[in-house]
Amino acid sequence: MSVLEVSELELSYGGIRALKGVSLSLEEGQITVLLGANGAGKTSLLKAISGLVKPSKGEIKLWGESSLGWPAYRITSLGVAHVPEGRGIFAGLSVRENLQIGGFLAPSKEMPARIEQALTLFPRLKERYSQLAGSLSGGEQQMLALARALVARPRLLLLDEPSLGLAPIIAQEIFRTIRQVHQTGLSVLVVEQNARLALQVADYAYVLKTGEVETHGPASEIRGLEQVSKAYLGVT
């Protein structure tokens, strides 16, 4: 079953065309990675899917239902969680309060169990439960952003550059957790500059170039493409 279907999507900011007829699909329980240079349209695509920006043309379907033009809160209520680039945590609130915000749509009686489950995935957050989010390290803030999204128990998780600015060992830890939650059946669409790391955990990959899909295929095949190896894997 297709969780997400994007067809011929176009999006502009003023006179700049960020997306030029992008099409992709994501199957249930799949991890799909979006690769591409800065300005390729990756973040714009995630924002369009989650209802933060409105495309000028094309179609977006979530679980077979058109979501084009829906407000972000309606898409969230359907089971889509978006962890933006830069994490988007509430720096002036505690770890506990950030996690509670993640579950604002959840029944109140479920909140303790949901938060405890998230803290089990990220034990460091449990140690800093009452600490202000803004005082956490960059890696801990990324953990918090991911944990907050998981408290919502999404069906589709959108991740924008989860390893950005992190030490390699922390980035690997983040991706291990992504793989772990994916094994519960969660579908994941991830934008990532660290192509080597992302392609190790992904099932399928799309490469965007200046707002268009340059190539796509199983992650194992994309790793072997010469243009991908040179541009994103550091292979010459």
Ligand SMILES: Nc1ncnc2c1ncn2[C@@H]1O[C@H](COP(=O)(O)OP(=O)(O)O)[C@@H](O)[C@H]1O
Contents of the next structure:
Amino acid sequence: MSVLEVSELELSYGGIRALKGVSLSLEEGQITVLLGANGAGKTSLLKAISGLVKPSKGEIKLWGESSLGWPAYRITSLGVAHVPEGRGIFAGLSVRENLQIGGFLAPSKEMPARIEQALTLFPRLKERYSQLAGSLSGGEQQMLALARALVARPRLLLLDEPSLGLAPIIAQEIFRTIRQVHQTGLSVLVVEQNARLALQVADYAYVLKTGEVETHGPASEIRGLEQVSKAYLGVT
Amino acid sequence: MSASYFIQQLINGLAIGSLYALVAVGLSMVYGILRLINFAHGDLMMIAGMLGATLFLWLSKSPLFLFVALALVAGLLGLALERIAYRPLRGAPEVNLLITSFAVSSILQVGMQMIFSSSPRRFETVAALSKLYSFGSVQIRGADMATFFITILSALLLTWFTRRTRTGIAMRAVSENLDTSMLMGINPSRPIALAFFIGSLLAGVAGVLWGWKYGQVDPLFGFLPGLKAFVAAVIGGIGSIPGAFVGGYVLGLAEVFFVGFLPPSFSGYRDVFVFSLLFIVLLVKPQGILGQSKGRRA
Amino acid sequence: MKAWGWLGLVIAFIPLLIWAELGWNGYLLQLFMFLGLYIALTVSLNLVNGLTDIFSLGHAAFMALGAYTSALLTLPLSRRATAFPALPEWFQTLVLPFPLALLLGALVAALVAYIIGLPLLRLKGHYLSVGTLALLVIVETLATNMDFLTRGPRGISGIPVYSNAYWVWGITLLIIYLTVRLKNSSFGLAFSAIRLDDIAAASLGIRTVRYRLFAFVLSAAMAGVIGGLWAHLVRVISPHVFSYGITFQVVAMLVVGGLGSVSGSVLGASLLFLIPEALRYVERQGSFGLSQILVAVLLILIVIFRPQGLLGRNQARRRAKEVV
Ligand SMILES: Nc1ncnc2c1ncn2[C@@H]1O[C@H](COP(=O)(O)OP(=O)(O)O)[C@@H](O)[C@H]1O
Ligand SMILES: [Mg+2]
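Got the form predicted on its own; any chance of the form predicted together with the named molecule too?
Now the complete complex, all chains and molecules, led by this one.
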């Protein structure tokens, strides 16, 4: 069964049409990457899936159930964790509090164990445990955002440009971790500008162009496509 | 200027600052989450005061009961207002919220005038509160001491609540970023309702304390203190609960010292002073004393 | 509307004004003039709150400035020596003609708007609204306390009655005309760009601060004139007249009519002025305050169910996201 089934999705902001009939499907336990230029509608698609914006047309099914029109917090309770563009950490909360909020829906007696587990993935956060999240470096903030999402023990993880603004080495570390957590059976949908990096870890890829799916296929195939190489891999 | 005069002014400033702080907390919490300047907030204080003045004779056997009951009434009224007037406006332009709160304020004021008439009412007090206690050459009224202790207690409780409880941390998260907090699974309606309830409850507390301090109330007494409490919240850093307390005390002390140390002919200008202070803070340090300077949603 | 259209409107109005002045009873005439003043107030506030991104709550402060200026400068000399002994020699001897006094009232209001506006308009959104409200409180407090100039809470009485239907409606039509012209000019386009996105507008080369300041000052000048007309209609002014009450009333008229729409302002002001007036009859039976509550409830319903107002632009909700 597909984890996520998006069909003919349309979305506009006032007069701006951000999605013009996007269809996409995610297989259980796979990493799917969503490529596309700035303004292609990647963020909008993720927001529509997690319920932050309301599509005007189309259908979204999570584990076979239509989640269209549900508020975001209800979609989260299905097991979807969305790490938004720009990380979306709570700068005025400490690292500990951020992680606690990540597990807002979890039973409180499980919290210590879950937080402990998230911290073993990112030992650096342990050193910063009581600091305000706003005082962390960009890389640490991204780690915190990821750790916070994992505390929720999601079944589907949505990541919006996790490597944005990070040094290459940190970006690689982030992707290594994404792969690591994926091995526990987690399905991942990741939006990425760094196509080379993303296609290395992904199973499947979609390419979005001005609100429409331009092409899609297994990551290995997409990597070989000429237009993708040109546009996103810097090959001329 | 003698030391005891200074201390006396200090105490007066802390007393009025406590009242501003109690009202400012609710304004700050609600603004932090909804970006709503709740003009009706001071009127909740007024309603608690008016009901207190009216009901006291029946309940005079137990001022504590009166106190708790009126705080709860204000809290529930705040909850009801959120439900009826503000919730349908979530996601609407900020200006619509602003106008609605102005309208709600007008309804509360006129409604109370229709029920109780516009004339001031005597607020009965109890002996222990109206008594002046002497400490050397400094005198403190019982009501002022009660006000100060209740405010500090509220500050401590609220700080504990927002730092140590899950709901409290969720409330801060919602206040910082509504969208992201929903992604964490938080239904923002709950923290919002809670913010209205707690804030209105404290406004109710302030209303009773106001009655005890000044001995009379009328249907219009809440509006200006409500505005000044907003000034206090801005000074402290709007959205920040400790900031609301700090701002309340800063404003109370500044106001009292302004009146206390200038010739008496200036005392009428205290509101000019207060609102000029607002101008200055807005222009020089709009994030306030304890507010976060990072770019919030507009 | 083309120029001849305006001319037609004015010409059509003249017989009505003459009829009102000569044929109507005092109550009806008063009603007619107040209607004009409220329409003028709403339209002039629309110039700022509807056409720019400023939402001012300080309009009544500028009214007060105009009202006090004009009242003081036209007050009969016989009253001045007793009521304002502290004021200087020139004041004790100089009586200005009404039109000049009105103009000076507008100038004073505009000057204050300019001086305050320079720093104030750097603020955004709510902070700006609160700043203008602070201005209102400050002006009211000053008027209450500067006894030598304003006679404090007692107010100024014996102001000569100069306002009549011609003056009131002439200026109201002028304000409507100016606002419509401005809305449809390149200025108006700039304003709508500022309202939609001031960062983008600034990068397009629109000097946002200057345009906002211009609107703010012009609107204040209009409020100053209206304040003057008001003073010379009611004969007695005191600080609390120009306070939250009237601010809220005019904001309500503006929002009910629709932000940004001049015809909406006319409609909103007319409805919210005439409905409570009709209700006064009911209130006389002993239910004071009913009309105010009704206006407030109406306002809330409109804001919830028709946020763009009766005739307002159908703006997309500013925040694209929906909060549940
Ligand atoms: N809140 C918004 N209001 C108006 N337009 C928006 C908003 N968010 C995105 N858009 C527009 O929608 C389109 C898609 O944006 P987005 O989903 O952010 O693309 P991407 O993430 O691929 O860069 C763009 O044209 C963008 O300008
Ligand atoms: Mg994006």
